[in-house]
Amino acid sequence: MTRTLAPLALVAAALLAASCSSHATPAPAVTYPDKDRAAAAQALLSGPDWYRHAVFYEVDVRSFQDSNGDGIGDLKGLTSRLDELKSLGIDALWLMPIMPTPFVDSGYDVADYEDVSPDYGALGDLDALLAAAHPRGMRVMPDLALTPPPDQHAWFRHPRPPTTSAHADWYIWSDTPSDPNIGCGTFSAQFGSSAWQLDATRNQYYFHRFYAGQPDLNYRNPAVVKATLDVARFWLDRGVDGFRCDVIGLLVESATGCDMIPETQDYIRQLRAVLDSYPNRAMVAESTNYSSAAAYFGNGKDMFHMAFNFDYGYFWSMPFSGTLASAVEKPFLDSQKLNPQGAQDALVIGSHDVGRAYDAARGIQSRWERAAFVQMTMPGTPYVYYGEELALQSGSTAVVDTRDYARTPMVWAKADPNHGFTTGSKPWIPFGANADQTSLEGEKGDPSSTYSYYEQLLAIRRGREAFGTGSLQVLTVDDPSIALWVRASSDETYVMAMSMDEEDAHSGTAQGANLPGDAELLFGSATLTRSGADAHVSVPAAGYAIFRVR
């Protein structure tokens, strides 16, 4: 796949037009006056709407960079790699859980909400990370798993004998393994067949949606609400820039509802009010509704700033295994219809839960490239999973569960047996497949590498308001294999073209497109020409392109 930017791409596009389309003619040599993109990016990434224009990077601290040779990544290691991330074009970090944990649920079982796990360092190391990131213009957003903490947490240990203690009703207790006021089971089969676990010390059953050692907090207790909101204040006071909130829709249960019931939404509004009392903070929700995250936005201003669009993030591999452009466009059109004004989708193509994009694409390079192309140019804030920019492949070792296959160590160096991740004898989990072929050292500077693809794509997005907050118009092409969409801000308009066919080139016409100007090719390889109100497009097999038309 040719990844050269204009002007070489213009030559390729002209040749393509001659061979692929009876409509298309060589693209005119149009060039629009450009802005100072660095200054534009700085302006867009400042103020309360910074998150709409940022590119996030999800980091599993445990697997990113080990600084002390114990085989486990840590905060000092992450801090030492900030310049590499900044060079790639990353504006913000989402940190998987860094708090103390028994690690039964990979850190999402938080044993102390106001400390850092010794595996990753200490609170001072987080302070140092923030002090290094912020001057670089990089934000830091840790995971906040407000439910459920493990049974080792002090809040759970206190209420057992006696039941009259201060924490007696901080959890959900029953004399029997059921409760008529709760109609919920465990969240998935891996967490057991019963949501009720006998506590022999108290001689009662507690409710759990996840592992049996993770009793659910009772969010109908005002003391629990206050304590957890104080946890958010603790981290905000230290300078974090917001939170990614894990399965927050499951905080409160009832006899008739288990997900985002009114009490849960009321809590989220209180959490949002806490964030709004600090300048320029943001939070993103892990939705448990894979078809729409609209419920997480409230009126667009009183709940989450962002929520993951899993209709695309979890299922993008299905439309990319076919040839219909409408299947890729649908999740974004649905968001336009369902989300309130002010809502912002968060977009992934891989994560610690979803797995590696490489695997979702079945190792077909053009698929994960086009999936990332959509992620970076459709409405929403992109989140790059660490190593995705290198096309990291999955491993085959599970320490906690099979999701560990996608949580293998970052590959920095090519020849080093431990690939620059650790100076110790071995990492906490083995590297993924073909690690020698997916190192930063090996890919950086190689124009044909996945890293170079990401580097160029992020550079095109950077400092262009249209991609962060611009409008979306999906154009209908008379060839159903061609996706064509328009992003526009007040003073700039961009057109994206993409082919779903991996075998053959395609050409088509979008009638009534009414593009405001001729096309300047910025990225990729395709042609786009105007004929009155119509637009003619030609795209190579599995191709993509970004054009500026105003």
The other form holds:
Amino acid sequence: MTRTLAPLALVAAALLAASCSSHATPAPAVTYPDKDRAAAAQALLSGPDWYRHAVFYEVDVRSFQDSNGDGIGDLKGLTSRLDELKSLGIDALWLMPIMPTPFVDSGYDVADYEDVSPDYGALGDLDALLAAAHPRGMRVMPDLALTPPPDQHAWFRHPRPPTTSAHADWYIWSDTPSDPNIGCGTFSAQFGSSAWQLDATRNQYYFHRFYAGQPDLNYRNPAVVKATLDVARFWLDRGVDGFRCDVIGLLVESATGCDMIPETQDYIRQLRAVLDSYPNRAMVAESTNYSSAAAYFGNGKDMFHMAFNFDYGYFWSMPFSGTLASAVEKPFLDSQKLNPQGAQDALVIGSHDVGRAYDAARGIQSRWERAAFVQMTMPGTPYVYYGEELALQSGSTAVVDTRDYARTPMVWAKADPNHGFTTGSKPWIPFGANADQTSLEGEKGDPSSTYSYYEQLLAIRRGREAFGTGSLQVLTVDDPSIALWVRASSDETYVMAMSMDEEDAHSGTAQGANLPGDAELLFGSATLTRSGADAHVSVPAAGYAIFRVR
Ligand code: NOJ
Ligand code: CA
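Switching forms now, from the form predicted on its own to the form predicted in complex with ligand NOJ, please provide the structure.
Below is the whole assembly, all chains and molecules, this chain first.
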């Protein structure tokens, strides 16, 4: 059965746009005055702040690389591609759910928290992935979906029908399709019209925020808290480097609130304490508050290491369809203002939920490139969605729901009928549009490709502390379509210039910019000169550049 999900109207709009012609920018002029930052990168990536300096990559294991010809990507396949990711400049992987699942919610419905889905291999294949990734300096963070396990989970099957069984209070039951202590409906109407489902065996209703087959766990029961923290320990003991925590703000409900209520925050603190009992682990939150993820950071040290800044990640296409620099700067200034010290944004421009950057950019190359430019140079840890570095385009087949349009197989080879993804007769879902034009084989080594653009941009970020942990200063230019921002660490300062106008070149002055030195162009094309305390900047249409000024 397939479903249509409302927020994916974005995807639909994007699909319409997919027919738009692309607006290619000239290959960026790149000079690397000190390209070899390997030693600096290694130092930054091995310390406790590694996750602030790393570039993450979100992998849909199912669609990345099939190793056994069944048409389904798997852990062995992913392991065989680590060197490709390393050579792109990827330091860490976020794996979409790999646990056994009825696949009603694409694996976010976990049927067994302590195993690997047979579709993707076995626990030993995860061990092998970790054993291959770690010596390469790469880290691995699986998705941990603690919120809505499916009704096939053993915990749910046990309490039915006896209400006296060990798991009787592990879910939220009511004699009526309501509960005065739960003042929230479904997470969103897409997942069903009611948040209550009658269980005929127990003759009671259970509460669910998502699909009816995903009963919510009762986190007010200490046994549930203990069991789920044990799940985290199980994976940490196996050597994972942390977790991406799915909709964790929705763990506990009350009569007046359902999102990040104090009880949920207490749970997150306990989860953080578990992570802190292992060295160098980190976790990232999927925030359900799209305008600010500040609540997920607690005091900056006791909750999440990172949380997605969706104000940029989900909505960047809006400022990029206008010409105002301030609109693109706002999400970063807001998070600087609202987040506690120590917080680190996680930055995306596409994902398994929001869709492909290509589509959000309406097929305009200079637009997704500048969106990625902001993602890599503003404060935060970038998460590249697999295939984004090739500008993969959406498909049109929905196996579970329309979000599958952005979950199509990775395109490795140009010509092969299955593009190097599988040796079987066909992949589990058809390739996205124009796959033959978006292969790694075709793009690697082509200086005008999206792949080369990503490769260069990631190389610039690598080993430069200012991008991971440096301060941010946004400079005001007297031309409102030029964005100009400064990232500084204790010993280096970089300035980024970017034009929001895709038609005409622009020039302007940032008064009182007080740049600490003359500008040396590292990436892109623009000019930046000093005149006393002021800085003059000229940027071509849809241009961008990185300068070092100290
Ligand atoms: C968040 C995940 O990102 C999304 O894909 C999933 O559908 C929901 N959680 C519900 O499980
Ligand atoms: Ca397979």
